[in-house]
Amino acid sequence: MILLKKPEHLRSFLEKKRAEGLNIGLVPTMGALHPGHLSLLEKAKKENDIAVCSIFVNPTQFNDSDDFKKYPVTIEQDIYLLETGGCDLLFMPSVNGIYPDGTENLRHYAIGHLETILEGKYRPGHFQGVCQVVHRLLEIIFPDKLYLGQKDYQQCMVIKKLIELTGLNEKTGCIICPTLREHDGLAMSSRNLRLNEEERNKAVLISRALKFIKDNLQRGNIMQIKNDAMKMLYQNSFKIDYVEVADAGTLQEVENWDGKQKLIALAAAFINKVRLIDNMIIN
C-alpha cells in the first residue's frame, strides 16, 4: 500500500495510472475505520484496478467543536486495516491539502431541502461541510466510482445531489453499499468507540425500534407506530433528536401511507453525550 499526503503527488500520481487505462476507485473516511468501511474497500477492489482511501476528520462538517475533538483517531491501528484489507493507495492529506485557502468563505452548495430536514436539521451547516470535503477530494482523485455506506442515508443523497450540481456525474458514479452490523444489530459506527460497556449495550435499542416500525407498519395513519419507537427510546433515557419515517427517495415525512410508497424509517438520537444515527428501509 502507498501511502500519500500532499494533493500534488496523489494527482500526479494517479494520472499516470489514468494514462495505463486503468479505473480507481475511491473510499473516503473520517477513519476509526470498522468491518463496514473494509466492506466499502472490497468492493472498490473488486469492481476498480486501484482502490483508494482518504482519511481525514473534515472540520468545517462538526457544528460542535467538542465532537469534533473527540472524535476517535486510530491512525495505526487504520493502516493495518488498510493495508491486510488490500488497499492499494492511502491519502492522508493535512488540512491545509484539503483547504489551501482556510476554511472561510468556502463555496455554498445549493442542495435545497436536504439541508433543512432531519441531519440537516439537527446539524446546521453539517452537509455544506460534507459537500466542500468530497468535492474537494473528488476534484483531486477523479474516481471512476466513489463507496459511500448506507448508514450515512442522507449524506450519500447530498453526495449524490453535489456530484450532479458539479457536473461530475459525468465522471463518476456514486455506489451506496449496505449498512453494516454488530451480532446484535448495532449499525457500525466509528462513534461506538466513545460508548462504555452499558452504553454500547443500550445503543442496539435503536436499531431495535427501526425494526419495531418495519415489522409492524401496516397502510393509514402510521404517526401511533412511530411514537411507540420513540417511546421506547424515552423510556431508556435516550435524548432523540428523531425518529422519521420518510419517503425512501426524498426523505419528505410520511403521516398516511398507501402500502407502496418506498419508505426509510431513521433515527438519531444520544446515550449520554454520544449521538448516534440509523436507519431502515421499510419495502
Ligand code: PAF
Second form
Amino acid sequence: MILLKKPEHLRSFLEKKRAEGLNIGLVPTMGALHPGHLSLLEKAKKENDIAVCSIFVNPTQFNDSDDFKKYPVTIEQDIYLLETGGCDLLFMPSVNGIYPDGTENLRHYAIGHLETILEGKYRPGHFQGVCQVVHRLLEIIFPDKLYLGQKDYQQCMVIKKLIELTGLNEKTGCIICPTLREHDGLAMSSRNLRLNEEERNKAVLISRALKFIKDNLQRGNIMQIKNDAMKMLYQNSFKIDYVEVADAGTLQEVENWDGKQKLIALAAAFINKVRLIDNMIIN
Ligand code: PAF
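Form predicted on its own already given; the form predicted in complex with pantoate follows:
Expanding to the full complex; the earlier chain stays at the top.
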C-alpha cells in the first residue's frame, strides 16, 4: 500500500494512473476503522482498478469541540487493516493540506432542508463541514466511484446533493453500502470504541428500538409506535436527540402512513457522553 500525505503528490500520482485508463474508487474515512469501513474497501477494490482510502479527522464537521478531541484515533491499527484489506493507496492529509487557506470563510453549500432536520438540526454546521472536506477530497482524487455507509443515511443524501451542486456527478458515482452490525445488532461505528462495557451493552437498544418500529409499524397514525420506541430508550437513561420515521427519499417526517410510502426509521441518542446514530429502512 502506498501512503501519501500531500494533496499534490496524490493528484499527480492519480493523474498518471487515469492516463493509463485505470479507474479509481474512494473510501473516505476519519479512521478508527472497523469491519464496516473494510466492507466499503472490499467493494471499492472489486469495482475499480485502484482503491484509495482517506483518513482525515475533519475539524470543520464537529459542532462539539469535545467530540472532536475525543474522536478515537487508532492509526497504526488502521494502516494494518488497510494493508491486509488490500487498499492500494492511503491518503492521510494534514489540516493545512485540506484547508490551505484556513478553516474560516470556507464555501457554504446550498443543501437545503437536509441541513435543518435530524442530524442537521442537532449538529448545526456539521453537514457544511462534511461538504467542505468531501468536495476537497473529490477535487484532489476525482474518483469514478465514492463509497459511503448507509449508517450515515443523511450524510449520504447530503454528499449526493454536493456532487450534484458541484457538477461532479458527470464524473463521480455514489455507492451506498449496507450498515454492518455486531452480533447483537449494534451498528458498527468508530464511536463505539468510546463506550465502556456497561454502555456498550446498552447501546444495542438503539437498534432494537428501530427494529421495534420496523416490525410493528402499521398504516395510519404512527406517533404511538414512535413514542413506544422512545420509551425503550428513556427507560434506559439515554438522552434522545430524535427517534423519527421519515420518507426514505426526502427524510421529511411522516405522521400518517398510507402503507405504501417508502419509509426509514432513524435515531440519535447519547449514552452518557457518547452520541450514537442508526437507521433502518422499513419497507
Ligand atoms: O463518515 C465519515 O467518516 C465522515 O463524515 C467523512 C465522510 C469521511 C467526511 O469527513
